[in-house]
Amino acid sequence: MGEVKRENLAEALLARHSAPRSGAGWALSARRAARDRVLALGAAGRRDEYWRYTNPAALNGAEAPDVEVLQLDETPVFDGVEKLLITFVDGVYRPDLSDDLQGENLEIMTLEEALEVDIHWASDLFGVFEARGQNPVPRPFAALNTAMAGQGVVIRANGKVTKPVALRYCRENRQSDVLLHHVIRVESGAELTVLENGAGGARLNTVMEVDVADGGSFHHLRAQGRDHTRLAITHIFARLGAEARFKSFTLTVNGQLTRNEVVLDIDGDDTKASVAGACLGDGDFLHDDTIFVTHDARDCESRQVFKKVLKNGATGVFQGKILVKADAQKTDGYQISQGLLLDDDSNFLAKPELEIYADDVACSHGSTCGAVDENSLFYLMSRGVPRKQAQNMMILAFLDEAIAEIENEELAEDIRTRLSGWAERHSA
């Protein structure tokens, strides 16, 4: 792609949206930001080192795909866990389908009336770290997104928040092309447990930037849409403060294309993090997980967990990077992807990175590849377990490692229902 089509491509894609007109100054000058960003780092092309497994050419488009319109009859994901609801319908928040803006050690606006507000504290988070995260890799839709996007939710949390918030996504236009923007704050020594259920759109690009400070605990879990042919690229970029603690996992089971990526800032000492996906694909599909954590805080722990679980042509891609400062000593950094592909016709595309300045560190990356064990196979089938049901046991302990890392087990149980669930859906 030439220099030219890549500058006329994202003055497409920044038509392609009408910005918010009104807004404080503060916002209005984070959102010229964020459009001079676009202009300067132009459209994500294959060329460019982080889109080489995965073309962007659909989330380039001018026109979201034609996607029909999912119901199931089955209850949502987290449907049983008390919480506090937001509701958004094709990237529109819906007051009627939500409940009250309203909770105990908790701020919640939404991010429209945010925007608003001459004074507010999320003017120190609105598109900088959106910003920050460009650097060393162009993200040009997250650019895109803090430019144009006028939904989402602002939350600070001042205390421990015992009921998660739930954000649910639900789609109603075939084409609906979806930006929202989050805004969080956990402040030191509060805990906060977020919830993203939904497509969302047929395209949607979604920035969470997320602000933890010293002490603080912050819990992210997100089940993505089983809308087969829609589009996402999702975005969280998070600063942690010394003593904080991170944990995000995403689940995915459907969708043409997905990209998941996280930029996390280890800022403070003693700080653990965790980000973690189980993902299964079946037939037209490609799902990219791509991870940059910095280390720049002594004494810290980061772990990546990303198992994908493949079949009848679907891609899966992992991109993972750990980055230790020179400061950043006693970082103990783990990561692992493994793909497990059940037919010949899959692909499993892997780049874990280590970039280390530090002298006293504990770090190690792994990848692996492969088919169903036949050994293991033949063992459960010899104690009586049907082909299928042995096949579909060994797929969900294949996945167990990266469900291992959620916090609150309720939540794991209700995401290992769920896979269990596709499992047998799509048993060969």
Contents of the next structure:
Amino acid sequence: MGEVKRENLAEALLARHSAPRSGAGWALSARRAARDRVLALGAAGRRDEYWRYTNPAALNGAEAPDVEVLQLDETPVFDGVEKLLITFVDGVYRPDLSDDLQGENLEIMTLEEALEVDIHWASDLFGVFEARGQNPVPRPFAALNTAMAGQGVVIRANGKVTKPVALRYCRENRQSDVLLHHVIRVESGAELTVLENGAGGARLNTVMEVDVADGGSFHHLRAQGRDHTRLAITHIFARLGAEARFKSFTLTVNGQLTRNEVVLDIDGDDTKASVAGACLGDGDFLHDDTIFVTHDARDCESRQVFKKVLKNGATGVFQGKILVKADAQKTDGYQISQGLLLDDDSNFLAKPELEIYADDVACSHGSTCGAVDENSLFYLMSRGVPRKQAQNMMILAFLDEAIAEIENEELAEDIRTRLSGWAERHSA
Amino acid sequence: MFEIKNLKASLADEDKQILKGMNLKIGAGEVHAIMGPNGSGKSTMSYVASGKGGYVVDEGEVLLDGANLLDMEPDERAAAGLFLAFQYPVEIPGVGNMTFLRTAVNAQRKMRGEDELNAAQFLKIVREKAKALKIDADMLKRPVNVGFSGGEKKRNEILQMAMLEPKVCILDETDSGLDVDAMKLVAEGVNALRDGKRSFLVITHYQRLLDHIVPDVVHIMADGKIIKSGGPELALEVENNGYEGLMNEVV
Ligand SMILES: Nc1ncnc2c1ncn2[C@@H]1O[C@H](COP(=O)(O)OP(=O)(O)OP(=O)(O)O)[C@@H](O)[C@H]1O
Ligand SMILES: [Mg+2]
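Moving from the form predicted on its own, what structure would you give for the form predicted in complex with its partner chain?
Then the entire complex follows, led off by the chain already shown.
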């Protein structure tokens, strides 16, 4: 196959989007630097160490695919909770479909606005965490996002924010090629929950840069929509101070290709972080979680919990790394990734990695892949539960460890309901 | 009521017959006990009757009220009225005990065309029955059998049996691993379900259990079939002399 040279492809990628022309000086230079990063890194290719399992071709492709806009009459995820709703339609902020951008202990504005003015805390983050996250593993789609994204939100929590900020991503255009970039700062002792919901585009590229100061707490919950053939590449770059809390959970059902990358830097002592995900795929479905957690402080705990249910040739990928630096004594690192294969055509590929330079740490990682346990299935059936229902119970049971990572029980229950809905719709 | 007729069954993976022409007939309201040496096929019989995979039926029938269970899926057999208390109850992480029980009860009711129980109705019944078996509420909230002690697992089986109100109950070594008090509890649980119609097949190695659940008939099973049947005194004979003598008698 005559592959386009990766430098040329990088240029082509940049040419596919139009970056905002205006902007404050800092914003322009941040974007320029990101542009240079894209060119220096080159486009992602099959030979890159972290793109062996997932083919980036569709993400690199000239056009976003033509994806039917799914019309659902079901209640949207997170509908029941009180929230500050911010809507993007095909990647464009829609004030008419959003709540006022204000709230207690909250500074919030669109990225578009923020890039025009001098906001020192935002300029300290925008493109900065992304740039730092390029080492040691290049993430060209994230640099592309910084260089070209003109839409997103900028949020600063100055205290406990009681209502979650809910980002809703709608689609109207069958072929929208969407870039969204969010910048979040959780100040010392502050608490913030961010929800994301929806497919967002035929091809969606999001970056979220999150800075959690000492004693801050950040919760993130995401549901990536149910549109069938959409593509998504997402990145979260987070830095956590001392005694901070960070939790991120992603629910993915359907979608042709999803790659969720999380780069976590634990910078302060006594911090706890969790990154988790549950995904369900049937048929033409590839779901990839690529996680990199760096421990650079003492007495911290990190958890990675990923569960994938796969059928009819669906593929699950997990690449998770825990890096413990020499000074990160007493680190407690946990990582589990599991695939539940509902047939022989599906597959789960895992690359768990531990790299440890401190001597007094407890890190464990496990990866398994298998079918529904026949003994358990028989036990349930022997009590009168029909096979399909028993199998769905086993699917939910399998996913439960990941869902248990969600702090808010009400939101967790909402996620469980979605999962069982999917399982019922897809039981053969 | 419940009848096993010339049942022959083999392992699906190996060419090895385990049940070699088993016959058994239990009338309504009767309690039968099966004793027999390790490996004689007692658990296999209970698995084949309830529809576990991995076995091939070579010949025979298992009839409940005239219907051949062997033609049914395991859940249909349960709805038809068969219940097996497992020798080794299965741990299922992630499935709550209560959710499981309620799903099972309602699935059976649905299959029989009865109204499903709502959460409140269900809770009331399950609390009552759990209390009688000294199963605390905490255990009900935990995942199915996960972290249960051996005795707790067996009591949980009896609780399921009490909730499902089957017609025929097979108890596979429910007394193994129980302390004296727990065994009495289990026996009381079983006796409470004896209503003159419900039938029991109690598999055990110990005559002790049969002091509490007094059987009408005791069968001795060896090498895949029943080799001798008799009254409760047969259990005493086994207790005193082992199986050796009985097996020689037959040969
Ligand atoms: N899945 C299997 N694979 C291999 N052998 C099996 C399997 N199931 C049963 N067997 C064999 O079949 C025979 C009967 O086993 P079974 O468990 O029914 O005996 P049992 O009478 O219940 O014994 P125990 O008193 O020890 O519980 C044994 O020899 C056992 O090893
Ligand atoms: Mg046995």
